[in-house]
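One chain comes next, on its own, written as structure tokens: the form predicted on its own.
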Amino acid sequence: MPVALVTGSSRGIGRAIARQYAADGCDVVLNYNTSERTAEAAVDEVEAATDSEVVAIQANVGDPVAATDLVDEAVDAFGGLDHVVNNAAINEHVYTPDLSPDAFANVLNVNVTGAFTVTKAALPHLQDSAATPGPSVVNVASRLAFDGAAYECHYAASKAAVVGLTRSHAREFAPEIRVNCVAPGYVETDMTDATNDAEDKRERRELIPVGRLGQPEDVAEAAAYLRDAGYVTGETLQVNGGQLMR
């Protein structure tokens, strides 16, 4: 069975994704920073749903030496590595005026340096690989690196780094190795339903076309869309809506 590694998987957009990688044939590499109560119920819940065997591994991607450890564990529980998604992230809503240089230069560690580590440790591995069509990397990006958001620049910023390092990855490991983006609109997570009332979510459906709110496994099938598709490469799928039309 082909193998992925989905960083920043434990909840969210990212076990959304790690599910539907299971579900298609792959065993799964969910990766986790702080909660192991949380991967392991992730673990229970893919390994359940799916005939695909998962393991859940701790790593702060942010940590350039933790980051390449993950690959390096990834790759000994399951003897290779064929496909990676680049989805763990942080984020905080602060005025510029009140935004630190150290806490914007720490959303950009996790979020951009984190893909960039990651993927540069997986590469070896993948040009190894015997998937068809053949290896993958899906990063995840966001709406707001193309509209930009008050209150968000640092992770706004950091998710338009991240659609550059696809389009550069994307030339520079052709025609082996596929790298594609997914830059989903508002979608309702755990971390999201914390940060938004009714009003809030009222107000958000109304600005999308499709007049509902994004799920995690509307990121997923993109994802896994972007996994299998041979001839698509260096491309950012939008997943909004149609809130943002490109």
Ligand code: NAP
Given for the second form:
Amino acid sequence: MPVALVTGSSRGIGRAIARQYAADGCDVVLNYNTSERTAEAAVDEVEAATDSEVVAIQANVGDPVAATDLVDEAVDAFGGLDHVVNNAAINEHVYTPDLSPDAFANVLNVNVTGAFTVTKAALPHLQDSAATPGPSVVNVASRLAFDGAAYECHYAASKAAVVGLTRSHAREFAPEIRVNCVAPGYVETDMTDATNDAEDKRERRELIPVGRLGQPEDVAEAAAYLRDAGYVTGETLQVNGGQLMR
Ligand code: NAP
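Having displayed the form predicted on its own, please output the structure of the form predicted in complex with the ligand.
So here's everything in the complex, that chain up top.
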């Protein structure tokens, strides 16, 4: 069975991607930073719904040593690694005059350096993969990489960097490894619940041509497509219900 590592997968979009990859026949390594009980529940949920083996490993992907150890432990758990999804990220709404350089750098560190470090550590294992149609990396960016966002300059900058990282790694690791990106629009998860009330959500829904807010499963389906799309690399797939068309 192919093996997939999905960072930041105790909750939200990462959890849905883990569930999707398991349903598609991958053994899955979940990852979380602080939410151990939620991650344990995610393991139980995915194992109950699929025939896959699932483990959860704690690691802060913003810590290069921990991120590298995460990959090593994933390989130890299943004997190899075929697919990586760099999904873990953080965000908070802050007015730029109130945003310290350290807080700015912390978001860049988790969201970009974390993806870089995990992919770097995974590279030799992906190069050994016999997966069909080849090993893959899927990075998770955001619509805000292209549209920007008031009060989220650090987050939007980090997601634009993820798009650049994707294209660079797609060129560098070709032809053996395909590297792609999904750019979700507004998706209902803890991340958006933390900053948006019911009225915010109603207003956002009106901006979305398909007429509903995104769900984690919408992004998971796109990630699975990119995992299996043998002639697609360096691409960023917008999953935003038509809110941003490019
Ligand atoms: P979420 O609900 O906040 O979940 C974040 C996940 O990442 C959790 O499992 C969390 O685990 C983990 N995580 C956070 N910091 C970590 C770290 N330093 N190391 C390892 N794991 C860490 O987020 P989400 O809404 O599902 O977002 C998932 C991805 O989609 C992110 O890349 C986000 O930027 C992107 N995205 C989301 C939206 C949206 O509207 N929700 C839109 C565009 C893009 P712990 O609880 O243990 O920290």
